[in-house]
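Take a look at this single chain in structure tokens; it is the form predicted alone.
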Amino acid sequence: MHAIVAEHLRKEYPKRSAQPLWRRRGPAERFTAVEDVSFEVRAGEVFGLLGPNGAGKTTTIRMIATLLEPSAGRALVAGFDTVRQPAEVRRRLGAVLAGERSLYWKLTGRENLQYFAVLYDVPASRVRARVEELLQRFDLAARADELVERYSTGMKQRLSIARALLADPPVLLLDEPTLGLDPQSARNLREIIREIAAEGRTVLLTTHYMEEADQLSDRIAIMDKGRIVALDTPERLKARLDQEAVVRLWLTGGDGRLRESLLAVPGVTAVQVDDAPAPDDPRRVTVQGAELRGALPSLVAAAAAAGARTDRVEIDEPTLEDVFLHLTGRALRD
């Protein structure tokens, strides 16, 4: 059985108009969220959903959560409807789910964790056991009885997958994780991550991090727009590119010719034109296409030809970054 199923998923809002209701003529706009997603997460797998702000990940891991209902299509967590059996879905998995306070900062962590047993239905015999085990796996054991507003980022993290993991669910759903956290945390944060499907957890997994999704998941599903674009192995995912080669460019100058220059070239495919970092420093260009290392000269000079000085040329291995690119002709990032 598949820990994870969604089917045709899709969900529509009401557009907000500047008009009163009294003056507004027809049934209301619509705006869809996310546009007929399906895939599966098999048990103990990590499943990364990849994709920009606003490609409707959050959207997608609510309606699994059971916090939002589906406008079409059906969602499944260990063969339980998520709109028609929502307790039972709630039994068999825990969430961190991006801007959403899952904590109570006026108490301690392990108030916290003592309070939310209690919801989770833990046995009472074993809450005191439970919250201890927590406390020192998430190495918050030192700092357990001080209220949680004077913890930093990275703690009220842990502490949030800690809750989560209260009741022993064997599936975790985790919305941006590490969104918002130093490297230092985040790297942290992505270890126990690890740990947590070594446990035989299955584990899905939004992010907008390229570097994120590549080294915890087992296969990715990319989105955009609604809609899932692409979905397998990073690795597969990446030797998409092999038969392209990616090309970045580090150029000073240039106006605003300066993409449609680089694509005229024979072969390329796709060209994302990076913001420098000040505004005498080289920025960086990244091309794709089909045989571009013999087509190095004429890059350089339709960058000239666009009034900019080539710097540096590199021939780099395909990142997630560059798939999405690939597939939707515009950075990750954007």
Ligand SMILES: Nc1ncnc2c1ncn2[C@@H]1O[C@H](COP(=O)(O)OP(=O)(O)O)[C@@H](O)[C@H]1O
The other form holds:
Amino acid sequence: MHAIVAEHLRKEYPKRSAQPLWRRRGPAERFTAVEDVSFEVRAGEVFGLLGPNGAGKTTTIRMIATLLEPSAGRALVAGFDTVRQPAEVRRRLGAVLAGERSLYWKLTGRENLQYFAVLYDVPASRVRARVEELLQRFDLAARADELVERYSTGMKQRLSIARALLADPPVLLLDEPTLGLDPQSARNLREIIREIAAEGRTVLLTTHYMEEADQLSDRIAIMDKGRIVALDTPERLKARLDQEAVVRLWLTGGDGRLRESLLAVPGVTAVQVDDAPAPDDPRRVTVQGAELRGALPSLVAAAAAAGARTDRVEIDEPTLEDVFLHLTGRALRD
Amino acid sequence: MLRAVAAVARRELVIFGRYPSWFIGTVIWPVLFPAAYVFSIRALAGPAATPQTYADALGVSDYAGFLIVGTTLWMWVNITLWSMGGALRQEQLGGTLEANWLTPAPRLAVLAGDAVANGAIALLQMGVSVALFVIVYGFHVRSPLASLAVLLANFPWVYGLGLLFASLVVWAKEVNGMVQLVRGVFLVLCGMTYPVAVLPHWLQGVSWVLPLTHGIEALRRTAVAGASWGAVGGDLAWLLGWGAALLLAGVAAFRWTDRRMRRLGSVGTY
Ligand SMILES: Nc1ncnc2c1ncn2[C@@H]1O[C@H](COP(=O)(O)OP(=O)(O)O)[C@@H](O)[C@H]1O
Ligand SMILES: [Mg+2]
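Could I see the form predicted together with the named molecule next, after the form predicted alone?
Let's see the whole complex now, leading with the same chain.
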């Protein structure tokens, strides 16, 4: 049996309105945040939802977590329907959705876990030991009796994950788990997620960091504008782009015509211009197309025509970000 | 279920204990609040007033006791509406509400735990207040057991109303205005600082529908005038009737809000 099944999930929201309730006339305008999303996550798999902000990742994961009702379609966790059997679903699910704010800041780490252990139906005789075990495991034991308000963001995030594991659930949902963490804490957290997966749990995570999706996931669904635009292993997703399909140029200067000028080179299908790290630094420009090796001189010339000096040229391995650009024509990060 | 209720109540009490300013505020206010009215009444009654003057005007000669009962009950209702509504809204904005909703614990158990904690805190505060009233105003509770029975008979309607407001506050900002309205109506119509009999006749009809009017009246009769609880049976029945109605309304409102949140997303219409 699949750990998680999403079948043609759709979610419509009423458009947000600035009007107070009594001034609104007629039916609210609707906006489709998720459209026809289907996937199946195998038991023990780490499945990533990758997409830019607003793609519908959070909406999807919240429908699976029983917090939102789908407008159409359905979701199953361990075979239980999220709308008709929400309590059964919640028994099998740990979730880290809102991150650090979802803890009681005026309670200690230990008190938070003890409290939620009762709500997760951990038997009274097991609560103490289970909480201690999780505090040890997530390196929180030394400060377990301090108020959570004094914890760092990374500690709060580890405590949230500990809470999600209280009932030893087979399925774990993580919404942007490393958002807002410093690089070191983010690395730690990815290591923790790998360990959790190694215990045989199923993990569904969302992220807009392509490296994170790439490193952690067995399979990835790439989402854009509410839909899944590709679903496969990271390797096979990247293999969709041919050899010599991705060229990176490091350009200094250049004006507004740069993108157009590069797109006009024969064989080029997509161009992504990154921001320069500092005003006078070279910026990275990704060019996609077919057999671009032969087109390198034309690319340098096209850049020069738009006033840019080419500092460096590389034919590069495709990344998931390139896959996204290839599929949507847009950059993942904005 | 009961385990979850107890856990939530315990959580709230622990958190309450960690905000010393709330504690000070809720102990000092109940004592200061009636003082303003005590002095007004003394000023109006004039230097020649005798106990009979007050008995003629208020029905009891212990005017401080008369006021203390009214202000204490009104403040309790007022604080409950704000704190239950505010707490749920706060938890929703912060994300802790959702963390509770993600567990298999019944949502009503979580709310019940919240109400239990609020009720326990209110009882504690009233206990402290009464002790202070004894010291500051020479207040003397005449029929303690009957008074306690009257007080407890108020719990269902007060927490039913609290639940009703908490459920509505979660999705509609306008409800804050409704809290203002309700407490204003209670302030004027329920005889907090004067006998309802001084209101225009048609308004008295409205007053005697409201539960707080009966709560205040019955508590004055028992705690201040010394009546037994048999003498306030009608008021008690009225209070319990309101209690049943408001608890049901509160649960229904919560169920409705809960469905609405699942359809619209948690942040709702703010
Ligand atoms: N409760 C809501 N009401 C209205 N629109 C919403 C609500 N929640 C999210 N949206 C909109 O739905 C779209 C998808 O949002 P979300 O699922 O949060 O995407 P992601 O997590 O991929 O960034 C966004 O355009 C967002 O503004
Ligand atoms: Mg999101």
